[in-house]
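Only one chain is included here, represented as structure tokens and corresponding to the form predicted on its own.
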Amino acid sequence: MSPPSVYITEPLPMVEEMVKLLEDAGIEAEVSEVFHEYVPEDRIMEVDGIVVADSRITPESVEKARRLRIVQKFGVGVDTIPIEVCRRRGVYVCNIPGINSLDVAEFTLAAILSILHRIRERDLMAREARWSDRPKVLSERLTGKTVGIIGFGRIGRQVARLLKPFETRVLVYDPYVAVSLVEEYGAEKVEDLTRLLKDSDVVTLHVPLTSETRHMIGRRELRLMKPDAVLINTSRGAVIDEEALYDVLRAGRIRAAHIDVWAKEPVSEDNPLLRLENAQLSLHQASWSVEFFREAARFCAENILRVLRGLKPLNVVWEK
């Protein structure tokens, strides 16, 4: 009988301290060479566990995977796996809230500060030596602004504490926490979305992409949105309609977006939003830190082992 084997879809950071935990437990270990947009079928079909990141699983795959007993998710959103026909087949899926919160927090406020500090425009200034272009290129504080979070779970509530020495004042829009909850980060919880919208100068979005959230910003509430509002999007790429997004920041209806994630991942090269000048990019990494790899690997090594040695997984997505 061949020894339990694990497949790694992607070629993760720092992916080498999770493959030796692995392999000091006698399982064999496989990490991808490359991005794959959809995980090849027949890298599943003989495997015990999968740790996927970005990748998407199909349905048709988990179908006809033989082995398979765990999927673990090097992250949180799980709208990549076909949950129903793995809960279907006894399969687990696992995720690992919590871990990258704080990262992905602190990167929500870097972004927020370099839109308001024109980080990008001062640089680029700078290395084309424009000295007398200095009083065109102005910061704004963030200091006494109106924060709007979109989405109260451990994300949200990360952001919500770290603005505190800002004092800033914090909306937050989430049906699904108490306003209890919300008032012990100090912040002020309002149940119609418009009125976050119309309030906030800036706008952060921290919620799983579910039926209920997918293009929850779109065209109407972009446009409820002030003149010189900021829009952060570190959750799901189709939580925005994107088109909507590049027609109001090419008319300059909003002053600028971050956008980290993507309706289409990876990100095509002739998506316009590449081109705005207001609209500052990155390709999903807002929790890529070296602590979040460090503690994530061998959070999802010690998973897998747990499952191929009889006992329950931690942070099931689903019972069997």
Contents of the next structure:
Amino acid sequence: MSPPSVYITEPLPMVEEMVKLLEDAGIEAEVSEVFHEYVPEDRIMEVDGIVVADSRITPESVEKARRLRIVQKFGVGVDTIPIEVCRRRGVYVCNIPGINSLDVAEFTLAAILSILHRIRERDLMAREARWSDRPKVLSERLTGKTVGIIGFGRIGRQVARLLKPFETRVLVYDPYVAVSLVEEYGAEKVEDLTRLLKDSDVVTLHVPLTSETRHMIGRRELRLMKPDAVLINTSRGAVIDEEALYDVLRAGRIRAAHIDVWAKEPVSEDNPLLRLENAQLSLHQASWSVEFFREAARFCAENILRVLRGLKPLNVVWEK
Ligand code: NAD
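Could I see the form predicted in complex with nicotinamide-adenine-dinucleotide next, after the form predicted on its own?
Everything in the complex follows now, all chains and molecules, and the chain you saw is the first one.
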């Protein structure tokens, strides 16, 4: 019988640490050298476990997989995995919530501060030694502003915690959390998204992608925002209507946005958002810290080992 094997679907940073942990336990580990939009079906069919970050898995490929026992998400959002098919076929789907919440929250704060303090423009100006242009680029303080957090789970709460020293007013829209929890973080729960959008100077998204949250920020919602508002999206690209966001940013109807996540990933070079001056950008990297990769590699390897040793894995998504 061939030894148990695991396919790691993307060339993740620091992946050697996970491979070593698996190989030390007698498991063959193969790492894809390239990013595939869809995990290749032939690989899914041949392995006992998959570690997947941002590639998608089709329901058809899971239907055909005879050996597969666990799909371990290298992250939180599981909208790229056919959960129901996996559950029906007895394949565990697990994620690693919690480990990267602080990374995304710190990144969110960095993105907000970078926009308000115009770090990118000042950096460019300095490289060209444009000393006389200094009066044209003034910062704005975060202190005293109103920040709207949409989605008050692990990440949203960490953002509220990190905002404390800035003495911001924090509004929260999340119909699924109790007022008392929101108040514990010194924030105010609002029942209506419109109010949060109208009142906030900074709006930051921390919801999962679901049928309810897809395009929850569309043209109408963007137009409700203050003209000098800042929008941060580290949740999922499709939570915002990208076309509407482009139009609104281009027309200067809001001040700026930080876009970390994209409607289509990998983002294509001809996405017009890439050319907007008031869009600060990253490539789905809000959680990519050294600490996160080290802890996540260990978690994934240990969770797969649990399943291959006949134990139940941790963080099965349908049990939460
Ligand atoms: P979580 O499950 O702890 O929290 C999500 C919150 O969203 C919950 O409190 C839930 O009640 C709320 N919510 C659900 N539907 C809502 C709706 N319609 N309106 C308002 N609130 C709603 O998840 P988390 O760990 O905080 O992560 C949030 C999301 O961030 C993930 O699902 C993932 O898509 C994204 N994420 C991105 C990165 C990155 O690198 N950019 C990393 C980690 C997570």
